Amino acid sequence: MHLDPFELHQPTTVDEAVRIAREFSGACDYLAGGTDLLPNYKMHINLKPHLVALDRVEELAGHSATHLGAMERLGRLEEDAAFVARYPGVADALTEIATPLVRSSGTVGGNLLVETRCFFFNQSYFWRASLGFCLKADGDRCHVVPQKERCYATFSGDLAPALLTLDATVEVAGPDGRRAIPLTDLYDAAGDGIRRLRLAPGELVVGVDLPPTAAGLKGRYKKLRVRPSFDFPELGVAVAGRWDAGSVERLRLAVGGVETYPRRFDELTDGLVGGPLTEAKIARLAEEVTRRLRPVHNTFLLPDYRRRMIGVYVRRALAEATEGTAA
């Protein structure tokens, strides 16, 4: 595999990066850690002639107790003992992302925006050519659910479910200025594996902000994957909550790795506030989450197995998050 020629741009400010992206609209990608984008380029997947590298943009770097720069390296977050103690669910997710070597280059923003995946898409050019390509790259049809309208590639990030349970917000910069939106609004539930984000052309994620209420929440992230040492999620379940003498004060649950976007289930968890989280309630919650999700056959594990594991992982995550909270 090799990289085809492209022009590399190295801005030093957010405004400069956005200006370059606007100048080459439709013909450029933002380059963060490159751990996902560059392997796709090597396989000739959706190549662009211009790359806007973000590693020299100082505003995007670093983190604090309540702010994560989009270019902050995952490995640096993982090494911050105070941060991982403050957000245990995020800590779980960080340790589950790929390998230490990948985390030393991968970034917060990159993991939130990581490409959706499908075993008809993430293959060599020659393999894809033998099938006539697909909707997501070079073709006009989906091989997972045969039709020509919708891509079923699956969201493959780990950080998003964990941050969704903390009510995180993201700051976005673009040609029309800056805006702050809930992380839930970054992903398009009405989209698909191609149109998965609610970002305008040229918009850039600047950072993630965590509210004061996120500190001290009891959270967990559980991940299903084929190779525990490396793989993208076949399923990721995150929970975060607060309990008083066994009674639920707050509860959030999010699932990734199953559909084209990470999904939070407030409509199910809000009804549990104000009472004890009994084993029967956990079982009903797990069953209802499972009922609402429909994996498709685009990863290495069969959809029926992944679907059965949703309830298992919901119960495991809640059991660990609520340990020691009984009245």
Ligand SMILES: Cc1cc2nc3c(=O)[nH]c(=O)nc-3n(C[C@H](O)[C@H](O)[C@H](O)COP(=O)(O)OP(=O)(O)OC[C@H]3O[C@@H](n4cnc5c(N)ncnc54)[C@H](O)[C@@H]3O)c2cc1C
The other form holds:
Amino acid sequence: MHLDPFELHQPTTVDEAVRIAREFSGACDYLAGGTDLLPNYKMHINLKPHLVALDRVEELAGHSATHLGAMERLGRLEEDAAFVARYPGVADALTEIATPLVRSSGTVGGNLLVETRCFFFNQSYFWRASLGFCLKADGDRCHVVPQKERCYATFSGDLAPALLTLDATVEVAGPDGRRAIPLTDLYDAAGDGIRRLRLAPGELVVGVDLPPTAAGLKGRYKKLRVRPSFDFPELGVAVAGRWDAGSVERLRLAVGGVETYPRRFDELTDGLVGGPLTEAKIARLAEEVTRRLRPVHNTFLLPDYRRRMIGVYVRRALAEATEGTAA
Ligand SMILES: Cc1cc2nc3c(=O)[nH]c(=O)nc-3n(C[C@H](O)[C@H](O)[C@H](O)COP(=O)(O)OP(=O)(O)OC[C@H]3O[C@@H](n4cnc5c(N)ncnc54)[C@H](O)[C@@H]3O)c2cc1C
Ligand code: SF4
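Okay, that was the form predicted alone. Show me the form predicted together with the named molecule next.
Every chain and every other molecule in the complex is listed next, the one we just looked at coming first.
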């Protein structure tokens, strides 16, 4: 597999990056660490002739206790002991992403916007050509759920569920200026699976902000994958909460790796605030989360198995997060 030629643009400011993206609208991609985009390009998936590299844009680099620059490398976050102690659920997720080598290049922004995955999509051009291309690249039908309207590829980023449980917001910049949106709103759950982000053409992610309430929450991220050394999630369950004398003060739960969008389940967890999180309540929560999610057969593990594991992982994540919180 080889990389076709492209023109590389190297802006040094957010405004310049956005201007170039506007100039080549529809014919360019932003390039962060390239650990997701370039393998897809090598497989001739949705190639663009222009790449706008973000590594020289100073504003996007680095992190603080409450802000993650879009270009901050995952490995750098993982090495920051204070950050890891402050956000244990995010720390869990970081160590489970790919390998240390990939994490030394992969970025926060790239992880949030990582392309969705599917057996019939993450294949070489010749593999895809021999079967017939699909909706998500070059074709007009879906091989997983036979129809021509919607793609069911799986959201496979590990960071998003953990950041969703912290009520993170995302700053984006585009031709019409800047705006901040809750991370929940970055993913367009009403989309067709191909248009899956609520970003306008040319908009880029500047960074992620964490509210003061996120610090010190007891958080966990539990990931199901085939090879623990480096595989994408087949399921990822994140929880974060605060307890006072055994009573729930705050609780968030989010799931990724199952459907096309990571999802948070406030409608289930809000009702648990103000009382103890008993085993019976956890069992009911696990059951309700499972009932709401529908994996399809487009990853390695069978959907029925992944679905059965949702409850198991919800219970495991909560068991660890609530350790030592009893009255
Ligand atoms: C072997 C291997 C294993 C992997 N395993 C995992 C895993 O277990 N879990 C996981 O989550 N990921 C995994 N990945 C995928 C990937 O490495 C990570 O998700 C990584 O964080 C992507 O970041 P990046 O900076 O390399 O993104 P890139 O590849 O540079 O970009 C990804 C996408 O985001 C867009 N983009 C990037 N930054 C911005 C921005 N600031 N604004 C707008 N658009 C932007 C790009 O245009 C592109 O569409 C794996 C990859 C490999 C090669
Ligand atoms: S779910 Fe369907 S349309 Fe989407 S990538 Fe897979 S085969 Fe293609």
